[in-house]
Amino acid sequence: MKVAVLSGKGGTGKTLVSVNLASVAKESLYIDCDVEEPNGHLFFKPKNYASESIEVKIPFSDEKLCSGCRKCVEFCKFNALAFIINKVIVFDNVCHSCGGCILLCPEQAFAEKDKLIGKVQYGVSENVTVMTGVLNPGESSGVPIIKKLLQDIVSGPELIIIDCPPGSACIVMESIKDADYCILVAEPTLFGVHNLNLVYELVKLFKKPHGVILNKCVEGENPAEKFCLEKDIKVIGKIPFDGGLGTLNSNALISVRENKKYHDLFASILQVVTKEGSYETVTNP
């Protein structure tokens, strides 16, 4: 089972959940997507590291065969193309390697070269398989790493955990595009509900199974409970505001390998996850 985890903002827990049900799972695989700023590799230190480098194809013109008709830079949605004193200009940082210059041209003027645009990284932190994409500073999509770390998932552990990018854009569309069951990680403000129902409209959108998780829960009232009651969304799991869990997470320490009550917690969740993801899997095919 393929399980997506999402929140609408960075600092939400998304990492920590991610983290800690991959690690408490018999055997799983865990996948960092957040490829901007990976941070599961700092939590599992995983060993036998292997890399592999992640490249895409960029254009690049021939002054001789352009007739400066400019069909290609009235093609390029993103604008990564001009036509500059007599010729084609490509900005890299702005292609998205679609290829569609190339299929355009009239002249056949393009051709392409490869790119460096990031790496894959494996390792195995004792009962984890770990995978992360990390993406050069600078690049403007991260959408080809996620792509490669997707598509290497052959066979292996029943329980693959997909640690989303925050928010609702292209790369997290890319991440839970596969995903049999959603988790959204949302805090207990009225600014957590926004970032909620970011996500939780994304998931909509792709007709995905889902439930919420509740982190930094204190007594009292809790707008993002209260938002998931409105709008009929289960509630899978509550996450207490604990000092010591907050200690273990910012040391980067894996919670459920260091303390029983929080292996006990986090157990319980995946459960609730692991039953809901089979019953929804089974029933909306």
Contents of the next structure:
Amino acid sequence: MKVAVLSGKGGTGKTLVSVNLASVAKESLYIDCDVEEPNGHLFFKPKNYASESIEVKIPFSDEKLCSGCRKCVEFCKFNALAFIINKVIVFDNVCHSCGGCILLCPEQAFAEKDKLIGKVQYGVSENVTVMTGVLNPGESSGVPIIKKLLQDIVSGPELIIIDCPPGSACIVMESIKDADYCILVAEPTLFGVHNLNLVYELVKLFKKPHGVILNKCVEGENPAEKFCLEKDIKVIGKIPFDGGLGTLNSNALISVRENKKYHDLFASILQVVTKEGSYETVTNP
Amino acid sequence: MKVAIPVDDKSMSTNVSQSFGRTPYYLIYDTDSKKSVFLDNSAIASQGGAGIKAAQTIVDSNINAIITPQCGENAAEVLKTANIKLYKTINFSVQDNICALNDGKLPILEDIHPGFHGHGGN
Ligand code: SF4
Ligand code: SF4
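For the form predicted together with its partner chain instead of the form predicted alone, what are the coordinates?
Time for the whole complex; same chain goes first.
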């Protein structure tokens, strides 16, 4: 079962939830798709056994073949191409490697070169296999790294936790594409509701079974919980705003490995997720 | 010489726009004929690479120099490759900047900011 963990913005506890759910399972695979800021490995401190560079194809145009028709410049929706003083300039850091310009050039003036954009790391931390995607700073898109991370899952542990990038951009869509269940992590503030709504719209669009985990819960009114009630979204767990948990987390320790209370908390959440996920897959093939 | 200034409105009393790539219009001023025209910036709606597209428009309009408060690195690369001079605005007033240009008192634009590479807003 593939479970994607999402949040509308960073810092809501998405990694806390992902890391602890992965750790509380008997055996699991944790995939960090938050490639611009992968933090999961800081908790797992995995013994890495492999690392693979990720390269993309960047086009370049041969001046001698180019007729200056500019079809490529007009086509590129990312505006990665410019035509200046009789030649095509390619902006590597804007190009999304869609390959369109290469295909449509009537003179076949384009060739490709490889460009390193990041890496994928493989490691182990006790019961958890850890895969981490890392995008080099300044690169335009982490999608090729996510694709690599997710295509490498063939068989393996029963539970796969996908720690998604924050937000709802195309890189997040790529991360949840194959997920069986989506967990939305929300903070109990009005701003938290706004962020929750972003990812809620996304999972609805993709018709993914989903549930919300309310993080940093305190006594009193919780706007995120109210939102869930209104929209009829299932709340699958509540994590209290708790000094102990905060301290463990800020010391980059995995709470379920340190403390029985948190072990039980996340174990019960995982039970709900497993039940919801497989229930949904039965009724919603 | 033809200069382009990013502006907020199609009027001579308009202000200089804060963004080169995402300005709605450019004022094109010809220092020889003293005539001005306005040019729409089609790059304003681009998701990413607005600066590159805008710079391409400027190059295609045979502009010799731009006057702007700031400019992204990709746009600057296009403009520099096309031998277009980059001047920095002294204030928001279009008139003041044109006068300063005529008097040779405009500073060269030095601070080129790194691009956002399509991360902004999508
Ligand atoms: S499409 Fe090909 S021939 Fe036309 S401008 Fe681009 S590179 Fe040159
Ligand atoms: S490969 Fe795609 S994104 Fe890259 S320059 Fe060509 S058309 Fe643009």
